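Let's start with one chain on its own, the form predicted alone, as structure tokens.
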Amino acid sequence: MRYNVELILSNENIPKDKNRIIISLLKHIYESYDKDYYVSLYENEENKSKSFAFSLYMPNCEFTREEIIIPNKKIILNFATADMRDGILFYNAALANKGKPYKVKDNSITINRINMNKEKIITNDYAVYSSMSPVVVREHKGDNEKTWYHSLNEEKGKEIFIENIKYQLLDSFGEERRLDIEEVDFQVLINKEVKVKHYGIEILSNICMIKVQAKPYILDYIYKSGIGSKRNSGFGMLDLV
């Protein structure tokens, strides 16, 4: 399920650490609409994997050292998930909070409009995706001091990325689909490295176009759930080319 949500700001300046603000908004609308669902997503299990990804479109924005200036005070929040229940709860939570300003630092965000987007159908054993939000390739060995972020321009980054993909798929589909998952492969068609401020840290990320070979059900899952690390924190949302 895919949606775009029009958000209206009370002033045109937001911090560069923008995903943090949207995560705060998501937590707020979930908690106010369905406390049990909010707890299941964010409190029952630390760093719980979630089924959704999101990206932001900020027309005519200007990046300064610490802020983003959005002249028309409008952000489009794109949201996608492979889980129908998560999609319905997102829509209902957003609708229940429509028109209600949510204060965040020196600004406020108001949900103005919610649209459901038609999804594309995948029937081939390959798909070409473009990133709607930067893709994170993360090598993580237990704690933050042993975490590295990689570029898809480098062979090491590509090795870690396929490990990230297979870990994500095994977590979602389980061991019974391991044979299909082991066959997954990819090619980087275009990539540009970017650094994104996230919770005070500059994260090396990738704005890219990739071709993925896999069974159609796996390609469909990637299309709807995103790819790479930190998908539910504003990274790794994809569209089909």
The other form holds:
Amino acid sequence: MRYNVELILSNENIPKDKNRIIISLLKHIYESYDKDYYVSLYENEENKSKSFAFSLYMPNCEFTREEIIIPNKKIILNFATADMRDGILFYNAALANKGKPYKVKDNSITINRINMNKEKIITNDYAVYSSMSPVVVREHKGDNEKTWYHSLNEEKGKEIFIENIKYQLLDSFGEERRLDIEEVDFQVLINKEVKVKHYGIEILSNICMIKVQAKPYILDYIYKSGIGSKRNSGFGMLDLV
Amino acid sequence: MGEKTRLYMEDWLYNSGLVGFYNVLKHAENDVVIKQNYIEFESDALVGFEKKYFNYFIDKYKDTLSLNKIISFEKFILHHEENNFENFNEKSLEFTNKYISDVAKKQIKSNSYKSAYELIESPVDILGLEKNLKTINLKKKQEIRDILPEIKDIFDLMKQVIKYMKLEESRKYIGAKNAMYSVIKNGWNGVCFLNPQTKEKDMYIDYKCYFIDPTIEYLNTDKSKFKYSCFSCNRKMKDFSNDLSFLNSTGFDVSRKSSHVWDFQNDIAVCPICKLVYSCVPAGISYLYDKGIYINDNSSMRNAIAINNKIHMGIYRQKDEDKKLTYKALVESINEEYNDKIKYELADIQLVRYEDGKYRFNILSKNSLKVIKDSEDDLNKLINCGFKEINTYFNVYELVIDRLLNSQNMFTLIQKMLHYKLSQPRDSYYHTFHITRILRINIRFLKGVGCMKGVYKDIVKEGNDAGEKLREKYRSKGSVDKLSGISYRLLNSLKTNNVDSFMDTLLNCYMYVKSSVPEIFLDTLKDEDKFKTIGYAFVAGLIEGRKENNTDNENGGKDNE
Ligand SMILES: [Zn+2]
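Can you switch from the form predicted alone and show the form predicted in complex with its partner chain instead?
Then the entire complex follows, led off by the chain already shown.
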């Protein structure tokens, strides 16, 4: 399920750490619509892997040192999920909060319009995706070790990336699909490294176009739920090319 | 003579013969001893058995015999004569004409009646009366009172016909002919009086010579030197002259098989007593026209007799002649007979149906019986529901029971009914709230087979309410016309079990009316049965709104437009 939601701002400038604001908005609408669901998403398990991804589109925006200036005070929030339940609850929660301003810093966000986008159907055993929000390749070593972020321009980054994909797929589809998952492969067609400010730190990530070979149901899942790490924090949302 | 003979229960067909044999003797007020797994009769009971045999059918199937249909017109004549034809109107004329052409003339000159006249001693020239029987037409500018003299003439003629049909001999021979061709023929055929080449014109004598005399002779014979034994009862017998090929479609067709298996005939030969028992199969099975039902409850002879007699009574207790439902009687009998036993140790019972010339078998499983029992109220509401498919009328009640007996769920039936409600509303005699009743029956069935675990809330009601509310919202937007297209799409998703496309359509609907998606749909996502149950309940609500639901009455779809 894919939606695009029009958000209206009261001021034209927002902090550069924009995902943080959107995550806060999401938590707010879920908490006000369905407390149990909110708890299951954000409180029960830390870093619980959620099945949705989102990206932001800010027409004519301008990046300054600390802020983003959006002259027409409009943000389009793209939201995608492979899970029907998450998709319905997102719609219901957004609808329930429609027209109600949500205060953030010196600004406020109001949900204005909610649209559903038609999803494309994948029948081939490969697909070409472009990132709608930057893709994060994260390596997490041990408990207290440092976290590394990789570039898809490097071999090491590609290795970690495919490991992460397979881990994500196994988690969703279970052991019985292991054979299908083992044969997933990908190539980077285009990539540009970017640094994104996220909760105060700069994260190395990738704006890219990739080609993935897999069974259609796996390709469909990737299309809908996004790829890479931090998917539910504004990274790794994909579109089909 | 005066000796006692025991007949033990065997397979279902033999048991139906035993029940029939018992019924015939009981109807003639003969004593028969019923024990756990056998009945016992005295040889004297066989005296005049041929009369008892036909009497049973003539009495028990009274209403369906064409002889009684002819006679039943007498009431109509007397009614109009008593009232001096004052309320005899065009409708009465139409009824009279239809009766003359479709019942009286048709039957009187039929071959089976003609062959019976030869046996009836009467000076009346019945075929001559038939020639004079004519329908009466109202000419232009004529009124009923202008043709009253003709009507009275025809009534006089009919009275003579009816007087003839009421003769004791007419009852005996025409009644027997009726019974032969409308009842007995369903059980066996091709021999004795049902052999087209039989030399004996009197069916009573034919039956006596073919079935009874050999039995009496056999009972009186010393059997100690006989070498062979009966296929059914194991009694000693002399030879293999009695096979079972006269029984309908039971696989005992000796004439075809004997050429391949040289000793096949040996295996299935029976003694004369058993052959007589088998001739009583049609008195054990309950028939409605050319369909039959027999419940093989072999827990005891008494149960077998009781349940099958209940079914017979149940079928003929139903008032409306055209709408008699074979399963209705079955269900009532089951509910009465097994009410207490269902909870306890009841074993699965075999149900035998005779349809299209073949026997079909179902197991009345514990689950099916329990669902039928628990769904009494829902089922009763379905009695008058039906739909037309091509040119055939299907009764929903019968279809639902049929599925329960075959341990099938109701989803394809519901799919069809909702589809017809959209595509041919005039030939769909039910409301969508009847569909929610079927969904409830279906939930009981599914739970009984271990599905739908953890369903405690009324998902049918919630799904249905959601559909009704969405319909209301479309109505207030002036977009109710869009709903049939949407319903078709939803039905298609349900049929192909495609949750994604169902949800896609659903979300678009809710976006269109700017409403949230009811929580109940979150339940549909994990389980196919829940998805279909809620989905169909929803479509039912969407097709037909809330307002119409107030008429959930006994009439089923009768008041449907
Ligand atoms: Zn025998």
